[in-house]
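Consider the single chain below, provided in structure tokens and representing the form predicted alone.
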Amino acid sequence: MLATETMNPVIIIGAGLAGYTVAREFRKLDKLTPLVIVTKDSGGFYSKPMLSNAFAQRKTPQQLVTQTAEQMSGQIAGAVLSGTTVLRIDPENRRVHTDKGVLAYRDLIIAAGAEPVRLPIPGNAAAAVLSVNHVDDYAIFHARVGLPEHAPATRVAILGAGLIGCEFADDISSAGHAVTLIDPNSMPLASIAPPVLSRGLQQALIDKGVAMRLGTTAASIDHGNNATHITLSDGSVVEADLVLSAVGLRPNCTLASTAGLTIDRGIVVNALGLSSDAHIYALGDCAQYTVGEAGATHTMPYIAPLMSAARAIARTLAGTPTPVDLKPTPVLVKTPSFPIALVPPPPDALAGGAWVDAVVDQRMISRFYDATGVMVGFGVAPQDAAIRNTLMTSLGRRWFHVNRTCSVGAEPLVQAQAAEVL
């Protein structure tokens, strides 16, 4: 037993951004309750969003880790149990079973993150496909890209042209490597961006030298002569030195599921961030938040919801029940060639709604209006804080549109003018 029964600690599973943020926030409010972070990795702190823009900045894996586990332990005035794997959670007795012993807890926070989705692609080189979801993954990828036999430029094929795939494509090509982006959709960022911005990003990446193989998928991945051969579903073959999978992330719910917590796509939590157990919370990529009065739940794998959840859970654990504030916040796509800010429309607003495009001061702006004419999402590129703030103030307002044009499909960008009526 690593904790006493008289003052059991708050335990956090996971030492990523979510875990350390909620620990910091809790310690600001409560100086006495013991705090323990359990992590199977080294426990060093790094900013995960940096993983997809580190190449262009010539960052080594060591440079990404800004604080060691020992430094973080001092910062949160708590214990960081690195190299410790959680085997199971016992909610009834409030115990966490690890490979190094059993921990009792007062309250438990699951910040287990998400795991890369791996497609079941056949071929004798499929097992060599890499994913980068942790600084340790980045270390492996960084070393492989730098192998001298790949000089002067490593050929990198990226599976998936979503947010992470596009960020890696921009970043790796900026470092002088040859990138091929492969995706079944006809445009990058197809699932979250308005078409006009997807087309703009596509052209920016092409101008940078990124090869696009869109509307097709990897049918098999095999070793060839001095290269990996990715055979596509259209019959063509892409040769690469490395293959990076960026097809998506899946919330890590294994421990929560075996503990009997309510799981959907993620660990379902209420407005306070509390799971179906009265002493277990969840946040970050593994959580499925309750949004709005109707009680709809969504996974929200972005920084802003994570930070809001960390502050709210910390206050609740410190004695002031606080709902997680999940106001719309722009998602910043880290593609310097075409920097985009997005507030994707909520899924229930898509039916009957439409994107309306405009060009203002050489920016592409696309606003999404729901079926009643209320603006519920937007995208803009190039973006900065001023235009983001301006567009944020327009969310929730109803507009009357002149030259209203639905941007779904292949229509060219249309100048759209709008006048506020409410």
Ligand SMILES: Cc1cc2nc3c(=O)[nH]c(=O)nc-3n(C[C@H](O)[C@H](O)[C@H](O)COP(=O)(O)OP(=O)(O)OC[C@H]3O[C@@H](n4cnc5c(N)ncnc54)[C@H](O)[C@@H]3O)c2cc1C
The other form holds:
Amino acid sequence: MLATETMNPVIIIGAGLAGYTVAREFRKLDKLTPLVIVTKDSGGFYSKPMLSNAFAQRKTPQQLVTQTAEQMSGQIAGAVLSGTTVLRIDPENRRVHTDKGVLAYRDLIIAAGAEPVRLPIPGNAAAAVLSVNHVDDYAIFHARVGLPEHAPATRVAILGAGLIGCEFADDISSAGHAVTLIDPNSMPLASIAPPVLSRGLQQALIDKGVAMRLGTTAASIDHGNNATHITLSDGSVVEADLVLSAVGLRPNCTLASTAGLTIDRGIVVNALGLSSDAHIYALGDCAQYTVGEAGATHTMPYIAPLMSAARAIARTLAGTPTPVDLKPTPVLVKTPSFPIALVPPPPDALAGGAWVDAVVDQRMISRFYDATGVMVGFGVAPQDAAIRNTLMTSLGRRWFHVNRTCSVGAEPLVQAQAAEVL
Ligand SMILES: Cc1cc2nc3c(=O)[nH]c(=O)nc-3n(C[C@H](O)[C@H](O)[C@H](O)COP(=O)(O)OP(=O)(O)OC[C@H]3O[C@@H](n4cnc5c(N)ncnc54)[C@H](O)[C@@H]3O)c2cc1C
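Now that we've seen the form predicted alone, could you pull up the form predicted together with the named molecule?
Then the entire complex follows, led off by the chain already shown.
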């Protein structure tokens, strides 16, 4: 047993932004309770969003890690057990079983992140496809791609034109590499952005030299003649030096599931961030948060929700039960060629709703109105803080009246928009 029985620690599984943020917030409020972070990685602190814009800034993986596990241990006044994998949680006896021993906890916080989705693509090079969801993955990717001043341009095929795929495409093409973006949808960012902004981003990436292979998928990936050949479902072949998969992440729920906690897409937590066990909390990419009074739950794999969850869970653990404040926050697409800010409409608002576009001061703005005429989402490019804030204040407001003969069609919405002042 590694911990004392007298005052068992708060244990956090994971040393990503979620784990370290909740540790810092807890330590601000409680200086006495022992705090232990258990992580299978090296425990170095880095900002994950930097991974998809580090090439253009000429950052090496070593430069991205700003603090070591030892420095973080001092900062949180607690232990960081790096290189230690949690194998099993025993909620009944409040123990975590690691590959280095068993730890008792007072309360446990799961911040175990998410794992990249691996598509089951056939071919002798399918296993060599890379994903980047950690600075260690980035180190491998960076070593293979290289900076153009140190190596010849690399041909990189990216599977998936979502947020991460588009950011990497923009970033590594800025560094002089030849990028092909492959996606089954007809436009990039198809699942979260208004079509007008997807088309704008597509054009900006094409202007930058990114080749787009849209409306098709990788059917097989094989190596031969010193190149990787990606055969697409339309029969054509893309030749590349390496393939990066950016087709999505799956919340890491294995530990929670085997411990008998309620899971859905992620670990389901209530308004306080508490799982179905009274001493186990979850936040970050592994969590499925309860949003709003109706009790709907959503995964939210972004920084803003994990920051709110960290503050609330820390307060709750320090003795003041505090609900997680999950206000809509814009997602910033880090594509400098066409910088977009988005608040995607909630899935339950899509039926009967519509995007309405406008061009204001050379900006493309698209607002999403639900079936009752309430603005519940938007996208804007190019974006900056002022326009984001203006659009945020419009969220939740009704811009027109719905009557029996008028559903959310172009006509009433366009009129409504004309009345809106930016
Ligand atoms: C390339 C990229 C760019 C992004 N850009 C943005 C952006 O611009 N804006 C934004 O809001 N969001 C962005 N995101 C998303 C955001 O970075 C994530 O939501 C956030 O970093 C997730 O943090 P986390 O701590 O939940 O997970 P992680 O950072 O994945 O941390 C999980 C931790 O759990 C540990 N762990 C897992 N299993 C175990 C185990 N069994 N035992 C011990 N330790 C374990 C891991 O070692 C790791 O330390 C981006 C994501 C990526 C991949």
